[in-house]
Amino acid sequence: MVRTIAIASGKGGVGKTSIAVNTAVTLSKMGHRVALLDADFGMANAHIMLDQKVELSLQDLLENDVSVENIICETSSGVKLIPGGSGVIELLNLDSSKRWEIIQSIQPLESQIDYLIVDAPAGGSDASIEFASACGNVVVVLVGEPTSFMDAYSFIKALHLEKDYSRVSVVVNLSNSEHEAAKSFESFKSIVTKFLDIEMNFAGWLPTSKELKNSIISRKPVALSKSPSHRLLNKNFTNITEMLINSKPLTVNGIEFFKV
């Protein structure tokens, strides 16, 4: 059975694809098969990031009807890369028979992977839920602010009250310390709780890291890099992937990848 994973965000700019792209690295690492949709139609770069030229996405699987399997990129890490169209007016616009479609397609790929890591739209939008709450297991990446709670916050609310989903896990970044960032999932998890009957689970954190900024602007995933100062980068990666594994899937009232 393969596991699903959407990484999601209640808003941009947190990390979110970085997170997904070095997680789907790591999963690859540690021996697994694993693809990674790229989702996130309005800033689709997961590509970018994994230094991997595209000339196929999924605009081509809507409109020119050409398969999954003839737009996947086979990275140098071993993950399989489903591109999304970046900026493309048409994705940004998907009806929800479009996104149906899109987690039908994938389909064919049971029988080859392991884990499906997706990329989830930023923001509470219909995509966003959609896409998520087609994953057994939801990832909220978030950082210690108002504003990114706020929109966490509305997000997880979305996905609970308009797809019954009951738990999601969250990975605070750009943390100075384990501490802090406990510290911050708590805070987190009671305004959550307060008003919402949902599970709340800590996958993990990540620094305030040069390094992890320096590996996207250089297109290597910081996951692949076995440079010492990259060392606490990866533990953390790991330790986040690890959650993840054990991390028990939910089953999903809907529309489910592979299981369409």
Ligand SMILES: Nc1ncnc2c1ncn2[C@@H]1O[C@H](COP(=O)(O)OP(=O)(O)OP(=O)(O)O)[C@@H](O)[C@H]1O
Contents of the next structure:
Amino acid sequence: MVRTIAIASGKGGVGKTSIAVNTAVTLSKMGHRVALLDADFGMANAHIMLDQKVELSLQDLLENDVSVENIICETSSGVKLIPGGSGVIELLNLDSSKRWEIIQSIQPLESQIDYLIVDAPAGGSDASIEFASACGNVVVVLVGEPTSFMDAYSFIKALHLEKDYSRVSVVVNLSNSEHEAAKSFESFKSIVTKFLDIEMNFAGWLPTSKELKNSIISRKPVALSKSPSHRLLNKNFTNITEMLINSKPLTVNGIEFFKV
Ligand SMILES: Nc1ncnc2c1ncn2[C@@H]1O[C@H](COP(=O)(O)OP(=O)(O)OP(=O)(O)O)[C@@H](O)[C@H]1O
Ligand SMILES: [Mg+2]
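So the form predicted alone is up there; where is the form predicted in complex with the ligand?
Every component of the complex follows; first up is the chain already shown.
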């Protein structure tokens, strides 16, 4: 069975793609077969972080009947990348039948991968809710700011009320310490669980790190680096990845990857 994990947030720019890419690479380093679906259609950028040249994208799958096996990129990191298309206006506003087509189109990968990581678009749009709820685990990336709390809450509320989704994991990014991250998680959890009957798990944290920023500029994910200066950050990514491996997937009601 393929494990499917969405990385979502509500607020944009909080580190979803960085976490999706490095979690996928960490899983791959652990020996798992991993695909990363860049579901930020039209504004996809996971390929940039992986330093991967992209020839075809989901646009070709939707418009020209190209199969997922033909658009997939075997990146040097070991992760199979399903590119979402960048600078493609047509992909920005896909309707739900096109989203359904994309979810169905991934099906042939079932025997080729152990994990599908989905880098979800920011916000509480239908696209982010549908792609997240099609996964057995949803990770919400949070930063310790009221705006992030508000947007993450709105996202979780929509996921719960519209899709009956009942559990999310939270990664706190841009924190000064594990203690501060755990405190942010606890206060967020108390807000969410006051209003919604949803289980919330702390899946780990990341510090504010110039090394992570530089890894994007140099297009080399820190999870691929053996540099001593990346050791601590990689410990955080390993912890997050292990938490996700050990988190039991939900039985999804409705459209789900690999159940079509
Ligand atoms: N822990 C961190 N330390 C320092 N910089 C970070 C960290 N996490 C993310 N960033 C920086 O924040 C910016 C946004 O990161 P990223 O693209 O991963 O976010 P995103 O949530 O995917 O954004 P979008 O919503 O636009 O898709 C990048 O410039 C990245 O370098
Ligand atoms: Mg992103």
